[in-house]
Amino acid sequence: MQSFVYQILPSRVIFGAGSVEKLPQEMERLGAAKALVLSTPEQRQSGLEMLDRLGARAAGLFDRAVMHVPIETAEAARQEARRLGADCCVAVGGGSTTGLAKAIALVSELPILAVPTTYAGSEMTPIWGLTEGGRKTTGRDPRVLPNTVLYDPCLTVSMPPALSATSGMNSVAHCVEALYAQEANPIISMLAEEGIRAFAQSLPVIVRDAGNLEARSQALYAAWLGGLALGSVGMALHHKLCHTLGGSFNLSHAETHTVVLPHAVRYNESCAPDAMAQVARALGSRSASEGLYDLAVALGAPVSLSSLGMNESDLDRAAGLAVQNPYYNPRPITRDGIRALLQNAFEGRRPWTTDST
């Protein structure tokens, strides 16, 4: 007999081509009149287009969102929101931009309207993250959950195939860890398996044909499921490792997820057999870890930490940091086991069911 807790996250989703045009009405629905638009420097043009779309409802643009939300950037954005008298934030982009909006909401409770242009999934979670002094801290707070998310696949067509691949693999990781999270439940597990399957079908098409709107729509749907899964249940070893590598060694978020995921799954494979069977089934593979590695290879995505600029001399320190205050994990976490995992990920080895981790 099953026993579980399922808590529904109170967010509103508008999905479909052209849905971004409904942003002004969604602001009105929230009772908001002045939006601070957020973007990365690279997506400044998208931010400017959003200002034009909002017209008199736009308070201004803050275009300095960066990976891992440095506390200095968060403070600057908070001050800008106060200076402009903004009563909501519109986050245009991926996890970096959404994360910055959450940093503002964490201290001001300004509502967030998210317009995702990647597959990060952060827009569906109450999880925030801030980096200070080389350490990334994460937490959960209902104040940072975006109130409205507008998923418009048309906005993802310009995402380069390489970024699409790693952004998608990042979201696959959300689905995978939801299956063996401490709070796992059959509803989220069903959605997570569907998310993995949708990504496995759509990402190879996107890499071959970046303008395929049907595949883009399927991948964005999968990203929604991945974000919902991540936000509804807890995280485990994989996310702990990626937060450590990103926050302390400044590695690219999505690429790090792509590289680490097969090895974290291999580490847990024998201790979460039902979850791993679901992953393998969704991928059409004989094993979860091998299927994830092979998918990354098929997408032309990076498969080694060395290719991301990680130094082998830093692996010992990374292992030490990762075992401090570990997240829940189905297999006990040991420093030696994590060190071996990181070595395999550094070298980009294909995980096998007989390897040492």
Second form
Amino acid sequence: MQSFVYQILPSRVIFGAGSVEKLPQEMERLGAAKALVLSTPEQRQSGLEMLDRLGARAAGLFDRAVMHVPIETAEAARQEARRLGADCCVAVGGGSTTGLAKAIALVSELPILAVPTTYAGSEMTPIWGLTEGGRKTTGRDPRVLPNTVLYDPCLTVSMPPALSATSGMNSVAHCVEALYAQEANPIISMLAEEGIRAFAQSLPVIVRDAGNLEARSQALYAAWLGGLALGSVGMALHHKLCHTLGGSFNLSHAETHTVVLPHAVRYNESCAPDAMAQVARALGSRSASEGLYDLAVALGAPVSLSSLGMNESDLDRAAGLAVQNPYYNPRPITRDGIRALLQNAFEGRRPWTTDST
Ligand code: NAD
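Switch over from the form predicted alone to the form predicted together with nicotinamide-adenine-dinucleotide, please.
To see the whole picture, the full complex is given below, headed by that same chain.
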């Protein structure tokens, strides 16, 4: 067995239907008495319900969380937390809302109680992101790791099937890249493979029957594993490419992950054979890239960058941006290789048709 380093992430997880009811006692456990509740405008109702649930423990609601945490939103939320004298944040929502709580914690060290309602996994990572002047900066800081995570599958039932599918594929991507990460270790690999398997079983049920609580529970469990994988080891080509495409071409986060994943995996397939065998085993497919593509198709999710609104004329610039800063990847990054990958992703071609790339 290869040598490795494993760093445990200190978060407390409360899992199961109805677990959100335990929020007041979890706040008490942290010694917190006044929560600033955070939500997106679309999930304002969930934020208001949280205020009701918390009663006197709620300081107020800030319902302006948006994708990629613009610095102006972060500043406004930080000011609101100070104004209300909040001593913790309760983030009810997906990665955008958790991201806003992290932006507050980054400057105030306020503890975070996260109530995830998508499968993005941000609640399990010490990774923060802030966007200023159209440029997103990310970093790792233990102060932004949520202290307590309440995974309640009942809150995910309202997630539309299309978002459930792409959000799930976003988390599958965390699991996949963890398997061939530079810091890969057997503990995280075990969790990552289990995460892919649990998603492959649950997502097809969810897109047919969004209210199936057993499948919702399984997917949320898989999302926890995906988040843990993302937070514990570094990512590679796939995440860097999605970061570039999302940041520079304003493509939707989870959909971009869904489209790019089979192609990034195809690019790396021959250079990480053990990891790819684990992905294929978890999916029950002939190869990792084919299995991921077929899963996206079976879920009715988008499979081409063109369908996300990307222009073919931007592919050259995207390839240039993607190779600007060197980073770890199992297969060396070449501009031609990335350009070919992007073309296949643009057209939405099934990976086996691109065996020469
Ligand atoms: P999101 O949080 O932006 O949510 C998308 C939309 O779905 C929002 O309008 C939201 O209100 C709505 N929504 C969420 N849950 C719902 C539910 N259960 N029912 C109905 N509507 C619901 O999307 P996301 O994909 O969860 O997060 C994306 C953001 O998170 C990106 O900015 C990404 O960079 C970031 N992210 C960060 C990390 C990290 O570790 N820092 C990890 C993953 C994602």
